[in-house]
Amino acid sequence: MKTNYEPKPAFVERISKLLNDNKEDIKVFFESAKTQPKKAFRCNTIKISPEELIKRLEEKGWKISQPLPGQKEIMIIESSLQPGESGKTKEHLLGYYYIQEITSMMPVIALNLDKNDIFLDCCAAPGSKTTQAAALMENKGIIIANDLSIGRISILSANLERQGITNTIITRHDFLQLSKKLKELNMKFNKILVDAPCSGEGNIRLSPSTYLNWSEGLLNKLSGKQKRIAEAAFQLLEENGEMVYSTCSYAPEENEEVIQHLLNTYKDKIKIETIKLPIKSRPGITKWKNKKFSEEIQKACRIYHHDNDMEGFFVCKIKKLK
């Protein structure tokens, strides 16, 4: 029996409001949903050079682009292959390359990461992000990388070890409980990921399964755990340290929700940055259902799928001001 990925019709009356009922963009949304991103992968720069990766794929009789200037690391697979084939090859064993969807790459590279940095990933496994961060870092630094799951955890270390990653320290903790840890130990970051886990609505073009088991009251409940995890996290940045929020979400309360219980619980010691994202992003919004947010919210990077053929994300930085 052929599983049924429709969306349920509070899902699709909850993405026309946040596409202010624009029936063609709505057509296109879930048109876009229906089909599948080309396979995308980041060449791991610790390793070897994107030139030399390229040159070694194309020997295989790989088509790649780099649809992105200024980020050469960042590639995408134009040619056919077989089920499974880029994850088979020598220089993916090897840790020449990493594969990740490219709007998932954005978290790291809004913070801006260089060699210098103490960076703690809050969220961490299976590792996509802290090893673009540990390749932006020049695998100098300083990376803490937590989650809970110790399957998860397994699939980090068996990541980081893969892509030659040397600057990295796995915890595993229950990240509010961490949080504490550092606190007592008053240890500061400079640079902190909250890559919240969150519902995946943003995934639904490769994971159409979410559609079943998206629910309103499944928002409401995570969004009460980002908002703890995000606060916790924010504690612990030092005086001038950026913090990047993130889910692949569209929700509201997953997201904008988020960072304005930030902005109400820290007032004047919060600042929202401005994000220059290499991809086709739409402002944070300010009003949602009842509620309304912040206009420095709008500084906020909403990515939706059909306006870039990736997945959909949100991100948005924030400043700890003296």
Given for the second form:
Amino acid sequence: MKTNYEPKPAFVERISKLLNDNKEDIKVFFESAKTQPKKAFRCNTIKISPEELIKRLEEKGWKISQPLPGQKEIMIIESSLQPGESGKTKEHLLGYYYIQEITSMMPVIALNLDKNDIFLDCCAAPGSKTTQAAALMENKGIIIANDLSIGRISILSANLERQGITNTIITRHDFLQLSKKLKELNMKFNKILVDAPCSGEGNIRLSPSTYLNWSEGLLNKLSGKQKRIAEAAFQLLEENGEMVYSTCSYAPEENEEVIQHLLNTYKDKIKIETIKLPIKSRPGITKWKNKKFSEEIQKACRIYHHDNDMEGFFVCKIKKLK
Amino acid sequence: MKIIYSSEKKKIIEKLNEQYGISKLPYLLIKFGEDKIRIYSGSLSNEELNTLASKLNIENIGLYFAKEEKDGIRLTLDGIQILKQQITKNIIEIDDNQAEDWLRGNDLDIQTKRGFLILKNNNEFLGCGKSTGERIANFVPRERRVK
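Here we have the form predicted on its own; I need the corresponding form predicted together with its partner chain.
Shown next: the complete complex, the earlier chain at its head.
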């Protein structure tokens, strides 16, 4: 099925520009796009230790690796499984692990959460990052996880239940409306995640149908929405609080342009933080078409799928200054 | 939603102790609807939660832990997972075949005492069922069943 989907010429052209017209890099990017990444998952440390989980899964004949030395909870299934097999085990049903792409774990890793944090997950469904955050916070602190659609919230709720998450409040609001209400309540957060709704360019390996709906018009439309969400989220940060903005897109309109918008809007109240991720990433770009971005945006991380044999992501951490 | 205050919480713990041996519930208890009890471990106080609830569309708080029924408290699969270290009463051991059947959502034809029971297989707690004496009714949520 997936081989029926082909990138549009404008998409190829844009990726080529992002990869500095490096022919080898472009070739590897598109060859890799036609393959599937390895199946990754995250051990739910609220319920089981990584060692115990590995022991149990290996008893099923699975070969498990832990690709990131500092993150024992992050695992890859090296053996080949039947379609859907990883989601049918007793261990999955009981919430001992959560199937999640490794790049999608990076925004929460960048936030460096702990159990005293007051954390807002602005666009939380289906809950991959909320459950990861709750585990890092040991089910303590405060998490507000928001989404708009009832259907997506029902998936979010089910995932939180299965993972044994007890410290989270799920709200259902358009995020701009939520931001307004939280401001009225004078509620501030020291950690915020804006994992913004995006074009999904970075997910083409797992969802090649993304090519079908892709257009530059869509990117521009999303960019406007993302700027409004990021701006509304930044207003909820307390002084010295940190916010991670992420998308699973390569498009500068959805990434650097949004960060530049925050820099222009909040000027001396905002600073981009350096982040060190445990996987290969490239710096944010400073020029796209006729637009120039701040040199500071190079501190953002562009994660290309072919650099890590994973999916693509953009992660940028910003701090609110006094 | 309604926050369950200390006197009512005490009664719930007494019932849980009588039914399952659970004596500690270090969570804030919140009732959703008539009979669903959720547990919350976050650091917001009762007052803060009430304030939030008055302004926001709150879909859920914490974890759905138990349901109060006419003839006792039924623990959810996830509630059992959280409190499994404390559960000592009304446990029924099932074998691997029965466990597989149970996780597929089937009732189990087992003759045992009537009432709510916690099903256990090889040190794994697999949920709560209700026995008629001849059969244990399955409450594993549809979306959580092994297909």
